[in-house]
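Quick heads-up: it's one chain on its own, the form predicted on its own, in structure tokens.
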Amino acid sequence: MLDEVTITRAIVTTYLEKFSRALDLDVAIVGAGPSGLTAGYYLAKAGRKVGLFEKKLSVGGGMLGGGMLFNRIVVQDEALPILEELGIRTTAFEPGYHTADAVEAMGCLVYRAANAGLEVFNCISVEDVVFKDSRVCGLVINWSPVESAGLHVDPLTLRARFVLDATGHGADVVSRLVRKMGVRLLTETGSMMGEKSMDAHLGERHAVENTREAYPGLFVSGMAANAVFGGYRMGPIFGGMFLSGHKAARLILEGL
């Protein structure tokens, strides 16, 4: 006979165990879009201790919506090996263009990342970073509903050797760091250079080129990389997001 309190105890006990494991990480990723999840997959696959923090209830970022809620995505040839590794089926459309179901793509990516050992925490917002000796070395977190309701509830903190900002167009982690600490970033101007308008070809290329360390201890990927280093946007073609996440993982692994 099922007991309600046992069910509750099972959830509370195992979640707190999971949360406790995430208090001291090799890498903390912020944002569960395609670049963040791809980075998490490769980092976890390499045996690193990785936690991913997403402010929304669902994961997937902008990829689940495809283009204007047509839930298909486009990827280019260069990204196909990553999709094949993840088990995502694609269909050739024209030379150099392939399509995939957005829901299947995200489902496969989430499954493979979690199965590799990535621990995902949804409904958690990043309020701030831990900043010591002119380096980002952790996150300050709270429940997203606390932030949404404007409640005065103190956050908790976790430590990480590296942080990856994969929060998309807003580059939320880098933005907070610049606003609160007035730091000079590793960009041409020393500040956030801002996302440019649509150019799918350049946007895809820039998303990969701009994936790098933005400040000691803090990397950027995906559209956050273009927002920080001044790249174009690209719309519902997502090969660059997978390639960016893969590159972010490689660079961080070199740093570790």
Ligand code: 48H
The other form holds:
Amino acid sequence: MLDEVTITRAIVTTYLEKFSRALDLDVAIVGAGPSGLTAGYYLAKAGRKVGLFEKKLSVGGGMLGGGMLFNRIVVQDEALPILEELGIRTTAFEPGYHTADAVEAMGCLVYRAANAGLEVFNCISVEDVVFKDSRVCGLVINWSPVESAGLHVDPLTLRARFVLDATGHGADVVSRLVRKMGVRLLTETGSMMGEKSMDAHLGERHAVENTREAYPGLFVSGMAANAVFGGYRMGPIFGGMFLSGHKAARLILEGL
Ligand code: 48H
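For comparison with the form predicted on its own, produce the structure of the form predicted together with the named molecule.
Below is the whole assembly, all chains and molecules, this chain first.
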């Protein structure tokens, strides 16, 4: 006979165990889009204690919608080895261009990352960072429905040796840090340089080049990297997002 309260206790107990493990992390990733999940996969694969916080109920960020809701993505040659490693099937279109199903790509990415040990927390918004000795060293989090309902509920806090802002176009973590602390970023101007208009070729290159530390303890990847360091946008080609996540993981592993 199945018991409702045992089902409830199983959920509450194991969630709290998972949450407790995430209170002291090697790396805290914000945003479950392609770049954040790819970084999470490689960091977890390297044996690091890594947690990812996503404010939406669903994971996947901007990849699930493909281009204008046509749920296919395009990737270029350079990114193919990563897609192959993740088990994402691709079809050659024209020389240098490959396509994949956006939903399958996201499913494979989440599956491989979770299997490698990435702990994913959905419906949790990052609303601030922990800031000590001129360094970002943790996250301030709350349930996203609390935020969207405008309830006055104090957040909770976790510690991380490094934080990765993978929040896409808004570069939400870096924006909040700049707004609250008025810090000088590691950009050319010291401030957020802002995303530029569309140039697929440059945008893809910039997403990878701009993947780096934006402030001590705080790295950026994907579209957040272009928003912070001033890169072009690229539309629904996603190779740069996978490559950026891969690079973010490599740089953070060096830092650890
Ligand atoms: C928790 C948060 C918070 C927060 C936001 O936008 P994403 O898919 O991010 P990337 O950079 O991995 O991929 C970008 C790509 O999807 C894209 O938009 C492209 C290629 N655009 C090109 C173009 O020309 O437009 O995912 C970011 C995730 C989302 O799921 C957000 O919900 C989440 O971050 N997020 N999670 N706390 N404060 N802010």
